[in-house]
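In the block that follows, a single chain appears as structure tokens, in the form predicted on its own.
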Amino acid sequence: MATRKQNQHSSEGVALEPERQKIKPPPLYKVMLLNDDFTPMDFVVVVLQKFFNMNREQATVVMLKVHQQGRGVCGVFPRDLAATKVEQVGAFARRHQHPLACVMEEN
């Protein structure tokens, strides 16, 4: 909501003007997945396309680069979209008895 202030026009009254504000766009996380010697690179290749809706090539991509780099950018959300993503994968994982380890990070 801008707020307004006071601007005089005449002698006879007062005229209302908004004051412009410059609003920051919210911080966006980046949401990652991290290297492990156990789970599957398949399985990988299935969280990235279920829940950062990938084709199986990008997915093959980010897997990759998380087996040889360490991690891999699954992509990039607001704080509470990014949030829901990592508890999402934790979950998965863990359901299907893998320690994939997803975390976000500001951007």
The other form holds:
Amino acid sequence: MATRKQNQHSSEGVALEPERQKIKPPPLYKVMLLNDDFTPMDFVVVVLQKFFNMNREQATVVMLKVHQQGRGVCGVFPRDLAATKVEQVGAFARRHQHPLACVMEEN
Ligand code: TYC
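Switch from the form predicted on its own, shown above, to the form predicted in complex with L-tyrosinamide (TYC) and output its structure.
To see the whole picture, the full complex is given below, headed by that same chain.
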């Protein structure tokens, strides 16, 4: 709850300072790829380039991290954009008949 406080520097009795509002920045979400045993490495690299604006070298680093550690961050976005990325990657993977999983979680 924002409160007003008296301005101690006013010479004419009570003056009010402007309310200081506590506005939280919107939450951000990590978009992550999950490893599986079937999606080809080259396809994951293409996904990272196409949907997360990575170059081939960056995409390869992230793909190998997911392959070795089970999951990896593709990017951090506001909620609606994160949800759109998850949808787009899922649709693209299904269209190519790969089980690649893409999820979001609050940062
Ligand atoms: N593990 C897959 C393979 O060996 C490659 C892979 C990497 C799959 C990342 C999914 O998110 C993934 N072909």
